[in-house]
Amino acid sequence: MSIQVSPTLPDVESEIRSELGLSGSAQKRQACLSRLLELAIASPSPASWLQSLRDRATAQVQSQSFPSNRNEGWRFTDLSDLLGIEFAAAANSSVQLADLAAYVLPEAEHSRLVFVDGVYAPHLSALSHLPATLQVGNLAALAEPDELLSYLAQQSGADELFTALNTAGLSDAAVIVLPKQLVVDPPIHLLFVATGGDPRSAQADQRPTLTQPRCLVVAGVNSALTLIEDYVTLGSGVCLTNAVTEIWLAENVQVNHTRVQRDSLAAFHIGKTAVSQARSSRYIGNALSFGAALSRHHLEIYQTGEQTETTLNGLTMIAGTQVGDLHSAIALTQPYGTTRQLQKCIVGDRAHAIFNGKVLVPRAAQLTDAGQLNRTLLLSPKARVDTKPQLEIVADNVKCTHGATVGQLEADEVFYLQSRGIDAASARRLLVYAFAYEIIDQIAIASLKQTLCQFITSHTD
């Protein structure tokens, strides 16, 4: 027998106020969203043809509410820490190349674009060793409205709140346009630098800042590219990075894309990667997240042609009280599509990892092959993970699998290594390293792979 307790009068009043959008929490959420939108639309537009995009995105933001735990998609990710922060626009910062020495990749020494607080920094960039037919640079230098307007902010999901917020403030972007049949040999390194709390900033009071990096990649038929997308923070102040990357793959294109988020532990990071794949295209995406007090990455793949191949490798490594969230959606809309997704999480101390992955297979996507797996390693009794792999299948002639595993370091494995003369701490580091290396090994850039391996071993208790 169940007993229902009638709510008290204050509870009823609270519910009514919530329904009317009058609760203190709702007011704080909307005030935060209004402030962020105000900062976004205050950014200057470099071209008049962008204004219609910005206006449309502004209307989309105004029609939505700031996410709370009542929203199913944000049930495990609490953004309430943002509500009391008064963000400001980032001020000019005198960042020099020496400040970025730890992040420069030798393989991309002459194929690097650097953006500081979302603004292109030509004195930090180097583009001398790239093919002449490749269009690469910032939005202001490469803007061709007739071509870019058919791609910029045109991916499915462009109306999602934080994506629309980025578009509402669109003032600069990294742009890469590959003509057909061009194979770019050197990797292109996109380095996005946030200067929250950096002493070089001209902003005297060091208020929390909002930066909104943007990236657009358009690859023509039979082209190929290796892309590194890197997010770092100088300084230890509070900042919010809201990043959006759109990638368009034409027929028979191959793109190897690695995204690394290593912001400071005082930062907040919200990112969106949207990829559209035409027939016979191949996309390899490696997404690695280490930094930020709270990070969330929306990864959306749209297979729009037959015989497309998608490989997604992900690694989230967090500790302390960090929150790391990956939300992915893979839509296989045509026959003969293939996708493989492996997401690994290493969670220490009181950190919280979230994985929500969807694979969508409509009736038209017959003879598709999809596999999805989330594996989590908990390094502390108080570490936590919420995992939700999902398959939504309507087609009846497919091969689809999904699963999740959660575990801890095995005492027998640690003991075995100790019996071979390795101390307990080193044994733990070695086992964590082996767990992560399956993902790290997929990175095509040797220097970046080495840097990340060193980071993993140095941040394992």
Given for the second form:
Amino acid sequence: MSIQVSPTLPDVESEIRSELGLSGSAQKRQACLSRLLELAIASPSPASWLQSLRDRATAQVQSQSFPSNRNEGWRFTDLSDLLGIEFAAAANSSVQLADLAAYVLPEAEHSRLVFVDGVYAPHLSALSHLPATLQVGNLAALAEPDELLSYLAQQSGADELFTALNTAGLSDAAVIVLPKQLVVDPPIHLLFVATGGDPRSAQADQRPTLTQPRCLVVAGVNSALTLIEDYVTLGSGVCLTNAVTEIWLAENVQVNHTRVQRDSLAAFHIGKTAVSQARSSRYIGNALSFGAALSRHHLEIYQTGEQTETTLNGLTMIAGTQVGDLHSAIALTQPYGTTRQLQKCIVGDRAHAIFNGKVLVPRAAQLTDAGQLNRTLLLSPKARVDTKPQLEIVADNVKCTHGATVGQLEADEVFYLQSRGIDAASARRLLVYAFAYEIIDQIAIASLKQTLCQFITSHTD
Amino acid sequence: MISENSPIILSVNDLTANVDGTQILKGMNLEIKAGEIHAIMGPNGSGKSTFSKILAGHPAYEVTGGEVSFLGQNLLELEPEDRARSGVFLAFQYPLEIPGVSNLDFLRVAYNSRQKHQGLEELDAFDFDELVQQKLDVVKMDAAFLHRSVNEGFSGGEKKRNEILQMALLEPKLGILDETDSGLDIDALKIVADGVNQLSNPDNATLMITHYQRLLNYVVPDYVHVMANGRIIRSGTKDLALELEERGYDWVLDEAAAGVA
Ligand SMILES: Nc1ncnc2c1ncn2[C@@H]1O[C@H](COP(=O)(O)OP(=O)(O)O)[C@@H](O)[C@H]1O
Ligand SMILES: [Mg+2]
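Switch over from the form predicted on its own to the form predicted in complex with its partner chain, please.
What follows is the entire complex, opening with the chain shown before.
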């Protein structure tokens, strides 16, 4: 078991080693990035108004290099497995609704947008139960995109490498625009399907694919929305998903957002969630990460008005040799903001979870209240977690708490259940479930909750 | 209720045990027959909880010598879950909270694992619900508790009642109650004691572990044992408990020390 609760000095030896091999591996990284950028640029550009955005992002990518372990933010998350892979664009696929049966949510049966390999799939989507004043659909089809220009790719951090890579290839996107006062009742389900290596894919050679899903939510004053952002893969081929979601909450908006990443174990997943919150808005974000050989989620919250509330619940459950990384950053920039963050990790086998939780409280953010807790359950002696709270507090009249706990299943807990006749394996399964349930319970959609509970039980042994 | 010809349920012979290399039990001897209610009393730290956990099979304790036979079977070679399924029940001093697992589901899983082990019919949710409703009366528990997570947010008294509810469902041959009375107000104590009395019958046995005599006013033991420093130093009837209440433990300890010396 390896537990890392505070930053350590970089490993000097490996630094020297990488110094020597610099040119070789740096070249490989550059080649990989060029290839990905090439694929992004080659994606169809649906409108001229998008092109300048894409061009600017392309330049941003070109001015950066592909991260290595020597970058502080990527110290524990090694992308070198990506370097040798010859990614290609996904070919058209013939996914049918029946293929998605396991993912369809009854609560959102008529409020679902499906994207296959980043491309909007109208025949799989169903929008009949949404109010007429709500603009929802894919970017390419929007009639008046002009007003979106002040939101699309406009969050702070849009120039970060993978976000810019996504923007450089921006073509389709899920777009949800809520006019002021609109409260949308049915939850909106955004289902992003990657078909990497799927037999239904028309792609004969089944080369590893790059898909770049994109989502933009602009919620007007006093509006409210429940959103499920769901990443799944059909098939078990290698694929890289590089997703970006931007959410803008105007004054007094309430958004309840659940993000589920359940890609296949051959997938790589890099994702960004950037949320901007105006005065008195409330954002609840539940981020669940189960799949992918390697996943990295950037979760960024910008409180831009007073009295904003942010609640972040996270669950990373990984096993085998999976790597699951959450980098969150919460910027409280105004007075009276509150944030509550609970990140739980369940790590089995030789898997490796990473949590880096930044909280920024500048001088202007007086009388704010920020709480952060990371709790990890290690299920095997080789399982590992690196957790690092990063509080940067300048304001003096604030309440900030943070904590990290790392533990194993308590022998006393297992014994309690055994003493009621429950065998040891079932007892452990029940306790892992109980640990996860605190997060699952926050999900507003009953059917999704149930599916994820079953997933957790069937993935514990 | 004492009856000479009752079958022996538990027989402990010269049991010694360690935890983390320290000897805690230093030669326990105890025999319990069907129909009997026993109480073990003793000062804090004398090894009472250790003894009860060893009977239930807690992995942290290492048995270094002696024998424990339960219904003629070598108890020490059974896994904890098999001990439970065979009829050993330990009501915990500090019952655990299990968020996310409904009390009802938990009770049903426990009940069915015993049924299965004994070759009896497992109950589906519907039939089990009916059964559990009857058992709720034993501890005057509100049905609302069935739909809450196991012990989560329960008061001390509610947790103890939930333990007795589990005992009512599992119908053990030997019910071991570790400090079930601690932290209970008098009303809760009466309810719990009443539940224990209802469950006691000529075919089973009860072992109460307690620090105070108070519980024994409501569940009247046939035998009272005083435990100190890892062994039973004196046994008697319920009058011994009253005497302990009046005079404290020191005189028993002193007499035992004098006897040894
Ligand atoms: N895990 C442990 N490690 C070391 N000592 C322990 C452990 N558990 C219990 N003990 C010791 O064993 C002795 C008996 O404890 P316990 O059985 O809880 O007593 P009682 O229930 O009679 O108060 C005490 O001295 C206690 O400190
Ligand atoms: Mg005790």
